[in-house]
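Quick heads-up: it's one chain on its own, the form predicted alone, in structure tokens.
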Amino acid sequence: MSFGEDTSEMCLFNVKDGFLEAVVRGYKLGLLSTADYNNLCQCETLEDIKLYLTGTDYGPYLANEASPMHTTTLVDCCTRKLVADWKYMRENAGEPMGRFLDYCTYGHMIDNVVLIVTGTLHERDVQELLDKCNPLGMFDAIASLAVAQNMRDLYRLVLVDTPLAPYFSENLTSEDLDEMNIEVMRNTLYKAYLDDFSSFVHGVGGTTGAVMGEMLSFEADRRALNITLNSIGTELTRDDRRKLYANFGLLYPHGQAELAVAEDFDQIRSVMEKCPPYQAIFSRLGLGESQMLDKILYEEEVRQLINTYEQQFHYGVFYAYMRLREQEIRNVMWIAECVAQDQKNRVQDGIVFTF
């Protein structure tokens, strides 16, 4: 970015978007710290966890919850906090920030639509499906999707009533909803979404393009890695596997080509270690510790998300807040499950510390 562009961004960003950037940085200060997690790990019951969390930003959402407390109740209350924050920011956002905030939730919409497709195939109850949907991925017409009688009707409703229409129309047919493996469908849609999101943030340009470009590249590479790991020993061909990888990222294109033909974890590791940033990540994995990979990737993501707050005048802080809050909710769920199942000796194993 040239000096002139940098100065222009600094001068003009606050005119439209400065207020919400200040709001989201304020929200970030309410995230749980390492000290908070250490205190939560000392809790003996779910009631103790609730009592501690009422002294945090989650307090208003937990205060009126009756005993006995359940893990799902804790998670739902924490999620309501994130949804309320996101709704407030979206209602006050101008453009192009509003569209950026929508893009951040399209991944949740994909998960919801795939859930409804799965439920429709198995003739599940409509309300049960809607209750399981991620509230960040809800949209006005989602209830109409759940009452579709067949895949053709569902496909038509998706094309007419959802923001995901371009991803469906360009990548799937109504027959695919009947015949395609659900996870292949999810990853096909997610690939189209990530490519589209990447194009959008680079169109916005400036610091937003640089910061979000790095984070989306990491997300694209992580999904390529997970797709490869999960497809080992399945019927998915090398060509089909390659089609599910996003068209950008540090592994694109040569690393992805090698991943597509990898047949075991050691080959995958060898491919990833050719990319210097991922060599450092995999060096933390001992032999036979592939099960620790998810946590290490989450820790790397958190590191990148926290770094977005070191810069100003960009939209990446909104994406970072959503992902950090979601990680925090996963941490609370892990702690609550360990306490509920009397497995407190494992409670530190699953926590990804944020601040």
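Here the structure is a predicted model, which means the values were calculated and not measured. Heads up, when I say rigid core I mean the largest set of C-alphas that superpose within 1.5 Å between the two forms. Residue numbers count along the first chain shown, from 1. What changes on going to the form predicted together with its partner chain:
- D161 is among the residues whose C-alpha shifts by 2 Å or more between these two forms once the rigid core is aligned.
- The Cα shift for R124 between these two forms, taken after rigid core superposition, is 2 angstroms or larger.
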Contents of the next structure:
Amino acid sequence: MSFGEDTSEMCLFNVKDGFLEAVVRGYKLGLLSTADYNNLCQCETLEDIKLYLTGTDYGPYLANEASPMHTTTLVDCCTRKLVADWKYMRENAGEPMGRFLDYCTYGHMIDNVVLIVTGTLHERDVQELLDKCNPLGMFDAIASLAVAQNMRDLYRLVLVDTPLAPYFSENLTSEDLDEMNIEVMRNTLYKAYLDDFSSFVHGVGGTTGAVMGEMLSFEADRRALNITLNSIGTELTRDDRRKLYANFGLLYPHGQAELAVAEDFDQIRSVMEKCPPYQAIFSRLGLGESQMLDKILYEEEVRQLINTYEQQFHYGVFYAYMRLREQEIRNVMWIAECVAQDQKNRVQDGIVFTF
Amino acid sequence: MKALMLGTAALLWLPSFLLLLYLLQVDLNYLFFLFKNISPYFWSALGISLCVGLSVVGAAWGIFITGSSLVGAAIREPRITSKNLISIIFCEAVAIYGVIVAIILQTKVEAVKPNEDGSFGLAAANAGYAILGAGSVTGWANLACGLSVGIVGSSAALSDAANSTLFVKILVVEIFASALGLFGVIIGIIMAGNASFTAQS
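Same protein, different condition: the form predicted alone was shown, now please give the form predicted together with its partner chain.
The complete assembly is shown below, putting the previous chain first.
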């Protein structure tokens, strides 16, 4: 960044966004630490977990829950805290921070849309599906997704009024709704969303562009990796697979060209190892192992998210807070499930430590 | 890079323009006569207003940069408020320096009769320029100081909320930053020290 841009960012960021940046840093201080996780792993029952969490930032949200506790209630209370924090920040945000915060939630919106459409296909009750939706990604008229019979209806009736409308393109709206096409739809929407988000943060520029650009390119590469892994052996053609990869990231374009033709895990691994940052990640994975890949990718993501807090005067800290909280909720869910099912020896496998 | 090019261009246009005027045989003496006859009271008023104005802009800028972060961070950690008021006080001191120097400068301004052709005597002209210079130095130095203290103060508030042992260390950085304002004040007072409208030449 040039000297002028740097200085004006430091001098002018706090006009609109200084208060909320300080607030989100306060929220981040309340994330569970390694000591907290160790204490949670010692708990024998869900009641103990609830008791321990009442002493952390989750206190007000867990205090009024009656026993007996279930894992779902625990996770719901924790999610309610994230939603309350996010709502506070979104309501107090100026522009372009408000738009940035909205962009962070579009990924959840896409997941909710796919959840409801898939659930309707399997003839589930709409209310039950709405309860399972991610609250950060809700929009009005989400319930009417259950009415749509094909993608054109989906778009025309519901999605055209949502922020997801520009991510639908002509070739997407002529498909019927079945299992395969829904997954392709999810990934096409997500690719368009990532491209859009990336161009938005580079438009905002400055430290936000640099920090978020890095995190989004890791997300794009991670998605490309997962799409490739999940589509080995399916009927997805190589061209279709290529079209689902985002248009940026360390793997763009040559790594993605090679990933598109990869047929098994070892080929994928050799492609990823050509890229130095991912070589470091893959070297932690033993030969022929693919189960630990998810956990290692989560650890890498958490490492990058924590690094965003090293810099001041940018929006990356908000995205990082949302992701770190979600990771923490996943950890709590894992611990609660292990405790509820009496499998405490497996508890360390699923936790990604943040601090 | 672009800023560098623009800056060089801005500096070089004036001599080139004067060279052009010389070559075109424009009467440069008249231009100098015009400049010489701007009243020293104009220059001294300008100097005093720059002194207070820029110092206050610097202090205000610094206070809002620190204040917004401090208020947000104090929601979670209310204990940081009392210690971090020091950052606000450093910024406020910058405005006070500006006011003090302005008061010193304005005591130098005295009424003096101009010569027949409208120009002022040497002492008055010198005093006018000196007060302009002193006021500008103090003003610009305080602007930079206020900004610098403000940004460091904002980081100090956020770090103090995270880890209370950090505050004293960052305070040292802030103390160095606030010394910049003092430099401006010292040079301003030295420059204006010899300024006197009624000195006998």
